[in-house]
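As structure tokens, one chain now follows by itself in the form predicted on its own.
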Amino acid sequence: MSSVLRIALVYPDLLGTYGDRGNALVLEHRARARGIEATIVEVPAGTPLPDSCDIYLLGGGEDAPQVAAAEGLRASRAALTRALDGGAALLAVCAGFQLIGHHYAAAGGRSMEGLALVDLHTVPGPDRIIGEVLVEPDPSTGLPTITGFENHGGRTHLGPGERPLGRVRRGGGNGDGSDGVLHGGIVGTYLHGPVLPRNPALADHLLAHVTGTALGPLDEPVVDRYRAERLSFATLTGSARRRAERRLHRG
């Protein structure tokens, strides 16, 4: 890592569903709060990916943008691989998560080639999975419960040597009781929200990977309250959930 931590927001014009840009803002904020100079590098569609960034962010996208993003990313696979081999990290959300595998199912069931950075593939599911998610990472990761929102039709299958981000306590995730993948510096997940504002420990996990430093917690009561509210909301059922949703809609 150079003296400035460079956060690559990849194809935000294609892969930005559900405010995934917020993941870049959280990483920048949490780095600067610890005295680490950081900057966000936007990489618009059609632009080759630089191999000089420290954290790369792939967000969600609808079917046509995902296909367009896949074409550009395949052309920049070598640069991304060099960065990851050099110690960079990657957060891939929803469509981005599907793109880092061998192949995924596009609209109509057509199989599209992915980046093959991780041993996984995605096939169509019988329906869409929509709603709040709670994921419990393995204790060995040091990560707490992860909360997010999902909206996808794919079912992602990990290869035998891959481990998921965690087990799903509520929601659908990959479709087999797990969500996402943890592979070296790569974190894949179906969770929007965006996921890092909801889960600052996951942001710190990425920062620790690229800085090589164990990061202590930050004193941010607003962030803690937001996270607690989302965790609580995800566990509500029945009439209690409907009342909370009405309060949310009223503001």
Contents of the next structure:
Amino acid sequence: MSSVLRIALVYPDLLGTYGDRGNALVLEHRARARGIEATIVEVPAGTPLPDSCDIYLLGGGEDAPQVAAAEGLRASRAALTRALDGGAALLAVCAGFQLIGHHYAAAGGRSMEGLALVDLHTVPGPDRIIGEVLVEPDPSTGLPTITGFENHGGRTHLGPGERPLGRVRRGGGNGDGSDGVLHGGIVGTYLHGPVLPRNPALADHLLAHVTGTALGPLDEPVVDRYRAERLSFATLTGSARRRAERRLHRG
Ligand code: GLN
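Show the other one: the form predicted together with glutamine (GLN), since we just had the form predicted on its own.
Below, the chain from earlier opens the complete complex, with every other chain and molecule after it.
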């Protein structure tokens, strides 16, 4: 890492559903709060990816933007691989997660080539999986329960040598009881929310990977309250859930 941590927000004009840009803001904020200078490098669609960033963020996208993003990303695969080989991290959410695999099902079920950074592939599911998700992360990460929101049609299969980010306690994730992937500096997940504002420990996990140091805790009560509210909401059912939804809409 150079003296300034560079966070690449990749194709926010194509891959940015459900406020995935918030992931970049949280990484920038949590780095600066530890005295690490950080900057967000926006990479609009049609622009080659730089190989000089420390953390790359691929967000979610609807089917047509996802196809457009795949073409550009394939052209920049070498730059991304150089950065990852040099110790960079990558957070890939939903469409972005599907794109880091060998192939995925695009609109109409047509199979499209991905980046093949990780041994996984995505096929169309019988329906869309929509709603709140709770994931119990792989114990090796030391991370607490991950909360998020998902909306996707694809089902993702990991190759035998790959391990998921965690096990799904609520929701669908990859579609087989697991969610996402952990592969070196790469974290893939189906979770929006966006995922890092809801799960600051996951943001610190990425920051620790690229800085090479464990980061101390940050005292941010508003983040703790938000997280606690989302964790409990995901476990509510029936009338308790409807009451909580009404409270949410009243603000
Ligand atoms: N288009 C993809 C799917 O439906 C990804 C959706 C998303 O990123 N939210 O599976």
